[in-house]
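Only one chain is shown below, in structure tokens, and it's the form predicted on its own.
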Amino acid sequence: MKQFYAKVISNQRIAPDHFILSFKTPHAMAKKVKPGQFFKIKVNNSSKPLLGRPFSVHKAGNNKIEILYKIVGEATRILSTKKSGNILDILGPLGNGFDTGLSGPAILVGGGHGVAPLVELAKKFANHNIKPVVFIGARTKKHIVCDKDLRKLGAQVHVVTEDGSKGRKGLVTELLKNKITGKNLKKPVTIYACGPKPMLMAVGKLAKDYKIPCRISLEEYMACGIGTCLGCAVKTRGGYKMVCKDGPVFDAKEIVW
């Protein structure tokens, strides 16, 4: 964990309401960071905003992270604004991400633009000859983003919208349900997931009910990112932990909902 002023290198509108922002980092810090870990960024100097907000990592590499958002809020909307040549006021890389020594094959589930550290997680199983089976779920497909990142990476993508306007209609849980039942999965297999709790609910207990290894990332507001507030606690079977300081990845029979 570190402290550092980064330059904007780019941030790019890639759908509606979703950006790609990119800065530099400190030597050799991007080649360090796990899938799952995040930034906390300070979008300016004033108090309005006064806290950083976290940002998971999406990409990183070549002395840069990229880091993928959706505006929902004043900070946001602020971080937007930002154009190549700006400073941030950064800290990280913070949080446990997903533990990638786990062999192949693997099952990623995105919701939303929790699909956001997928990308990097997918790259890392590429680098080791394993290209996991990606879904996709959103409300609409001007809600879908990164399949072609993935793609692109070798993953088998499949995309689900509640109102079936790209891929299959329905919900992102039921095609997985449809995968993990099905005569053709490869085991043993782990899921990895990112989204909405609800969504982490379900693919939590499918998990459990087919006894199929399971790692999500959490999404809980936080304040410090470092595990002094106490603000990010969620329960767990070993009693509470902040999301910030233990997860935001944890293993999902570990989470008491």
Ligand SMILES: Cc1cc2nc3c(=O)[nH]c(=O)nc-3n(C[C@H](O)[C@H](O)[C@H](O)COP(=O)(O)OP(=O)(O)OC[C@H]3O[C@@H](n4cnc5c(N)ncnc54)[C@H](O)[C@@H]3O)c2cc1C
Given for the second form:
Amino acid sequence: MKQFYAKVISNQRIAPDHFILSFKTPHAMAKKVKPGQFFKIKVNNSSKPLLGRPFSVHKAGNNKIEILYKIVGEATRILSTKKSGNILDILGPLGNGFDTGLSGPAILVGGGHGVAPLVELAKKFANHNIKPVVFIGARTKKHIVCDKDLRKLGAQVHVVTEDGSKGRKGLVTELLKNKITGKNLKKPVTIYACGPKPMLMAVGKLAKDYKIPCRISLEEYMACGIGTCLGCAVKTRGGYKMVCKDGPVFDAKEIVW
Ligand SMILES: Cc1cc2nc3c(=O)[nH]c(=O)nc-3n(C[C@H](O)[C@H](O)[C@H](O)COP(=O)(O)OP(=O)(O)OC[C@H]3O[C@@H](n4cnc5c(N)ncnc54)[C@H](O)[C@@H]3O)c2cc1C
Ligand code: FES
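Would you generate the structure of this protein in the form predicted together with this ligand, following the form predicted on its own above?
Below is the entire complex, every chain and molecule, led by the chain shown above.
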């Protein structure tokens, strides 16, 4: 983990509310970063907003990191105005990330912007010749991102929207249940999920009911990002843990929802 100033390489809108920002990293950092780790980015020098915001690694390589973010408030709105050559104050990489001692088969589940870290994870699987099954869910078509990138990595991608404007209509967990109860499921399989808490709870419950190992990446409000302020505590069967330091990736069955 390192605090550094990074030059923005590009910052492109990829959907109405979603951008991909890439920044230069210090030597070799991009090679070492794990899928599921995150960076805390301070978007300006002022006290508004005071705190850096956490964003997962979307893609890493060639001395650069990409993050994929959705505009939801002040910091992400300011981030969306950054141009090539602007400098960002960054802390990271932070957190544990997904296990990379990977053995397949794997099911990846992403809800909303939670799909962002699954692209780097799918890349790691592709490097091990594992083609995961991926379920991407969002409210509407305009919130579906990364489906093309994941297909390019060889993943079998299924899209679900709540209003049926793209892919199947419904919830991502409905398709997940069909998959894990279906005859064609290759075992032993592991589920990796990132997205809103209600989705993660539902995915964790399905995994528990069908005895499938499941790793989830949690999002909590963060201040320090390094385990000292106790602001991102989450209750687990082993007591309170910090999402920033002990996570953000946890074994789903450890979480007390
Ligand atoms: C480990 C981690 C990884 C993340 N990775 C990504 C990513 O790859 N892409 C991405 O777009 N976002 C990601 N986020 C969420 C991102 O950090 C927030 O969207 C961002 O901090 C919002 O800042 P803001 O000032 O724009 O909005 P704020 O004004 O802070 O918040 C705007 C709205 O978003 C909600 N919100 C903000 N942060 C959170 C949170 N942590 N949990 C639940 N609700 C929240 C608020 O309740 C509010 O309704 C991640 C969060 C964590 C903890
Ligand atoms: S953000 Fe401070 S302990 Fe996690």
